[in-house]
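Okay, so here's just one chain, in structure tokens, the form predicted alone.
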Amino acid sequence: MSIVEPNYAYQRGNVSDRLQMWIDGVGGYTLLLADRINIGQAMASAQVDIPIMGDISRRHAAIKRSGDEYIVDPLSEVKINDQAIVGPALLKHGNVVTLGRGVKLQFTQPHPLSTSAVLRIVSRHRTEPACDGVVLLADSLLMGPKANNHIVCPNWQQDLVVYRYGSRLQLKSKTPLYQSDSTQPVTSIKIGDTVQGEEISFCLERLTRA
């Protein structure tokens, strides 16, 4: 998706690669910006990007983005659609990845114009902190009422795009959006402040690794 321009930031290689998005009336989503993410047990010593409360290894699997494709690297027992894998394997839209004895994640790339992907836990387990889904943010994040958006916001009247521009996260919206007490429309996201529009209200916070 080709979109344009400028302000706020994430930095590769530190905690700013992990963000939590809270959307009023919708829920919470973890945004991961690194090209490689680690999945493992939710414990302090694991230092993983997606900490899951379940019977899995400290570092159980990794997912690497390569162009518009995603590859899962099994560091412990992993299945794709109930078929065990012993080496790196390509993930496809709709695949269910099973970690260990029963932690199940569904992988989707719902929007044809974006290479970003979404992971959702479809077993009884949860992440720490709990979230409704994990967005692997490649180029853009589409939010709104359409079923093929990365995050479906059923009560919104329009779509909103969050996209990467250099080291910044930018906004694209048909109607003005404002942040905190500013009276000027914003085109960039400042971490920790709330972005608001007509029916839109969300904020981003930094996450440390579990």
Given for the second form:
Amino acid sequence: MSIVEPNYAYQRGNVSDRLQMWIDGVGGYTLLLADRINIGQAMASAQVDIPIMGDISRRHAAIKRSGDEYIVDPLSEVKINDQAIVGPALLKHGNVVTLGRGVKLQFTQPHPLSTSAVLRIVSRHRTEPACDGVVLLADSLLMGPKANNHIVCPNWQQDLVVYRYGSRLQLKSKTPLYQSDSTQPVTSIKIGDTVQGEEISFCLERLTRA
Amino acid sequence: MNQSAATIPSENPGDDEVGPAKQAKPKESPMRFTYKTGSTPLDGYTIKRGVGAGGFGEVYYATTDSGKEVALKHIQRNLEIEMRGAKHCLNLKHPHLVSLYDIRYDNEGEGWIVMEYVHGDSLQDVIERHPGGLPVQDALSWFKAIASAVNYLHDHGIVHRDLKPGNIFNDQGTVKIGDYGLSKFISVSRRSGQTESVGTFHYMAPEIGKGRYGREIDVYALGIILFEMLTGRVPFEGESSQEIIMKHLTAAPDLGDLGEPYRSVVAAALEKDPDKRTSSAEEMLQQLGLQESDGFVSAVVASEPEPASQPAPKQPQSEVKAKVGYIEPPAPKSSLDDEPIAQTVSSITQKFSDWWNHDNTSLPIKVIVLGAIAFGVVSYLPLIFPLVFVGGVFYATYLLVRQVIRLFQDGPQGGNAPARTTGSSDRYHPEAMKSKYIASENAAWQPRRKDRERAALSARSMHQRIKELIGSLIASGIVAVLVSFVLMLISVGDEAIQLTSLVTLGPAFIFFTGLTVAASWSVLIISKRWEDQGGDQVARRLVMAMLGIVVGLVAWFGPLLLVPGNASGTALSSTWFNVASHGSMGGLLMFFGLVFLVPRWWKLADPLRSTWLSIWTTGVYVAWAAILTTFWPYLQPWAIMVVGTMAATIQLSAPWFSQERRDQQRRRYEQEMKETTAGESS
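For comparison with the form predicted alone, kindly provide the form predicted in complex with its partner chain.
Everything in the complex follows now, all chains and molecules, and the chain you saw is the first one.
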């Protein structure tokens, strides 16, 4: 029995649950806001949340967030730490998920106080469009120089927290950050507009499905 | 992203510990990028994010309208040179080189280099994750790829010149080397970004300071990189760029951690003398028992004649030198070789001895000449002796001053003094580049205003500095006379203006003034040497104390000289001050030694001191002298006065830059730095 409805991802219609975060000097990260996400091959007809250019099925696996935990549901051949799984399995910090012949994703939940998790491709594959990591955004996204942040920003002097507030994304930072022409520091992030501060500069873009 | 699972476990919570390489990195300044996400400065390319900034400008990650990912390098400085360099490399192809796609200009005429975007970690990141060194097999596979690409560049007549782990990437399993074909003196600027750090100096071959940029510098960098991959640290570490450069020049690397054959391979690659170093990247590969990697199609290529896989022909030395713009350092000259007075004297002596030894010169004439000379010397002895003595003293002083000036000019011999900006070609003189380099680096390190101002000082021309020095020497003479006279007036009243005072006060006045001039000249000359850099205070104090001892000697011998035959010096005792009871020589030496040891005398002559003449500072010096005289009471009060006079004289005569002038100089210097950071393009 599958715990994930196969067509859920593209049935939602409103796709603001997939965002690309471009961070100057750091990288590009995909933020996924849904509680269930699909992983599959990157091709025009397959609408999945994490499209990977790899030798995998159109919809290869799904990951569901349940409370503080993440459960992977294999829709095709999936291994966790090289152990094949046949049914839903719990993901733990540091697990490497192998899809098909060798697409490897590492799952991390770096911060004990945040449920959000990060998936990184550790094989020679890439998502389409490319990104440096996929954040499964539960409550908050922690960014900063230390390794226990979801997105490690080595050159930053301070931390930044992006968190969900209703249907909006808000941010918390020690130094004020600004957007467009506003002289008021940002609290609620506008999509498609660069957020800039003393040392921080990033932009959230809506990702359209391939 | 890394291909091998071995490099994964860096994400553990609390795993934010870093290796030595990271600790050596300066706190990097925030990065701000000109272009935001979504901007399209070039037709067809949409900028996604800033990646980093180098001396040449900013680098962005962008995609084309059809989705091709590229890196866009915005060339903001040295446009012509950079573009020429990039154009030269535009069609180079190697699996381990970052490809250049195109060179474009935007609507504002600014240049962009469109190139391959490399995903993944740099070698620097990888090394930081392995503080104890990479596994040997990993290190060798990295090295094989790096050396192959470097060899390819060398085969095409290009020297990379900036090989370092920050420029080498693992793009999904393929090693890629970037940043070739760019002029290299730019990779350190005050604008610090991802690809710059003090690390740049860790890979710099010693001969770069001499302006020699042959293939050998890449081999040297390869040696350092190999060492770093195997051990997790660089062989020459240091707190400052100067320290690191000094180690590259002089220190022998400690290769104890390496096993064979790596130890001897690295040792041969780190040879200080480029001519003794391993000659090519390929040779290094052979020493390690590795084959050059030609990428994925090596089997096909191997069947064809491949110039890259043959030993590079040894080029004649001179041609190599000509190619790389090698500049022979001038042979060190003895101080007398080109000194005009010595030359004149020696040429007269030569002429005389020629005449003397000439066959035509008859014996009687020689006898008459000898007799005349002997008679003259004996009868005018009282006159000749002081003349020779005075002449000798003057000549010695002259030689000393000359020597000091030469020290300024011969930067390399004299240490890291700045050098002239004259070069044989239109290129910047490599030494000048070096000092600018260091200065700019300093500015990057401690961007405090004062440090930047000081960095600006070092950029002044030699000529200007000598002019300043001579000016202040003359000024100090005049000031010393005036200040001493004022002091005398104050302490003796109108007696000083009477004619009789010439006899009673004259010698004392001369002594007082002479001592002041001697002290202030030496402080001025030494401080001039120190003014463009901060330095070790202890060492400076010791030098100053030494100088104080010399001043003490002068103070002791002074009265003897001024009044020969009257050592008790009655003439020097007056109502003004009593030098007569000047006590033991030891006391004087101790007194002046301590006077010069404790306060920082060179600060008085610093052009960046806060005020031209600080009454407060002078007061401190006087107070210090007063405290000291309690141990040698017989020095009161004249010694206190003389110290005060010295302090005031030095301040009054040393150049002082107003804040306005400092800003102006600093701005001009920083502007120059931006414009002239390019040495040349390859």
